[in-house]
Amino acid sequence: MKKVGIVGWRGMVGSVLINRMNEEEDFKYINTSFFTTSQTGQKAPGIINAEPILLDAYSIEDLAKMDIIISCQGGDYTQKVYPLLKEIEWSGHWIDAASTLRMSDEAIIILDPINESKIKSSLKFGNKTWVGGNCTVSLMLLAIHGLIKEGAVEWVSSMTYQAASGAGANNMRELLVQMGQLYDSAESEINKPNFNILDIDYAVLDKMHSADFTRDNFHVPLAGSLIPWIDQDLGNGISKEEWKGQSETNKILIGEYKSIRVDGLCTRIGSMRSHSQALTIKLKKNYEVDEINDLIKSSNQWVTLIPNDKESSIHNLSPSAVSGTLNIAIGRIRKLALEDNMISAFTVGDQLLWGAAEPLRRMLRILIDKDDSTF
């Protein structure tokens, strides 16, 4: 069995894929190491066929060990210890979740259910480094893949409503802490039998301005309001993030699709898991409806078509509709009076699964089961 070693597995992303690699026996299958950046030689956890102590994360030795490292550890790890074993000439597999290689050559950004082909295609030519996509683009991708599959897409202009989650655990929790203070600066006026709205939203305000409210990670409200730029600021008038949809859509198509133009706008609101966008789409002829839809849904086996009519779309088109799943969601698909061929859709997925875990585990399935196409 192939040796794994997973680091970063007590965070967010590390913590989804050790459940979901759970949930689907992948342990079976592996020796696995559990490696840490702060506990070496305190107790794992207690998964079968895994190493009972935790190894130092930053023990070049020890990783050199693996057939398989996983890192969920952020881009700054990522930074350190990969040219590290690049030097010693490590000949395992590097699957990472940070952004930090995407782009590089080196990397296949991985998203099997679109570019399964292009995988097992660099793989027998001996590609060793796989990188999870940005999830905005992973879920955009999963969710129109009939559209792309058919050759159908011109451009997309994509606009998200990004979660906390995707900014990490803090970034989670401050947004309840956020709500909980807002809550609390107007509790005496929402009590009241006779409230006066604007009495509320006066006080609700006030706090969101004082000196004492909390915007320790987001340096801003969020709860009550939303933050219209996410990442780094590329100073052209445009964020990384929304630079990634172009960037990466095209390096996880180029090989097996035609190339699209994608852009955008990136904001985030104040929901807690799973990324929502609503998509212009542009296609190359004038489609109907109902072919659309059919294309949507022959797509691949996670997304979810959901009727555009009102009851349909506030129950099931929504992040606390699928958050926690691999569906994803999308609907709101119509024809825009700007032009026959352009048409709306609006889409949602949890970026924690399909655009960061799911991803990861899937490719480790292909390193050490490449003869087995049923996962």
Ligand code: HSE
Second form
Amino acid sequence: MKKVGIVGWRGMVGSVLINRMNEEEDFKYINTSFFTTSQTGQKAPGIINAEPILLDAYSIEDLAKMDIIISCQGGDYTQKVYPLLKEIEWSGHWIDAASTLRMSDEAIIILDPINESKIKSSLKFGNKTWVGGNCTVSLMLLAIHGLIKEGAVEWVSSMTYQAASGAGANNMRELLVQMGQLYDSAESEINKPNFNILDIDYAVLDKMHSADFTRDNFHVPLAGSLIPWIDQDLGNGISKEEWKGQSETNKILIGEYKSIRVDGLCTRIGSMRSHSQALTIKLKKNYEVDEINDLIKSSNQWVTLIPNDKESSIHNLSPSAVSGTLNIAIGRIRKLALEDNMISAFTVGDQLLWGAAEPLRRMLRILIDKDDSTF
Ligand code: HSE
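The structure above corresponds to the form predicted alone; please provide the structure of the form predicted in complex with the ligand.
The complete assembly is shown below, putting the previous chain first.
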């Protein structure tokens, strides 16, 4: 059995990964060591075939004994530890959730429903560094997989509605704290039978602007508001999250599909863990909506086409409908009255599952199963 080290298993993405590995019984097929940055020597989680004691996540000697390391520990950890393993010519596989190595030549961005053949050929050629993609990119590609396979897409504009989870666990909690504070600020008026909505609105706005409103992580209100910028400011009017849309998409597609232009604005909204995106897609020719729907429906087993009507859309095409599942919902598909061959679509997927943990888990299965693609 392959020795697999897991780092960052207690964090948000790591916990989702461990849950999925339990559900799919992945631990049966590996010998797992749990690494820690702070509790070396303490008891490890009681999981089948796992070593009983936590190992030091900074011990290059212990890490180097692993055939495969999965890191959900974050970019700083990758930056510190990965070069040290390379320096001693460690021959194992590094699977990473952090973005640090994504665009480096040695890394393949893993999203196997889309680029399985590239993953497998790179594996044959000795590639050892596998990095999960940006969540928005992975979720979009899975949603429009059918159009990409067909070579139908000229460009995509993705306007995102990204969940708090993408910013981290503390941010998710802060969103709820903000919601609670806003409610508390207007509670007495809210509960009056003859409430005055403008009094409620002024109280909420006052609270958002007050010095004691909690904003340690987001720096600004998210509850009752939104944040039209995600990740770093690249200094040219583009956010790093927006830059990833173009660059990572094409790194995933290169070698198997035609490249596509991707651009749009990324926005943080007050949903918990599912990212949504409103897409404007310029197609290469005039497809009928039924043809588009058929291409999308048949592309992969996770995509669910939601009929473009009000009832289906409000019930099935939202963060609350898909969160906690591997379902990639896509709907609101119609021709736009703007230009020929231009359609709209709206898609939503769980940012922690397909957007983060699931591609890592599936990469592990590719490494341990080699030719078995039935997982
Ligand atoms: N950058 C994403 C976000 C998270 O902030 O929502 C994961 O790729």
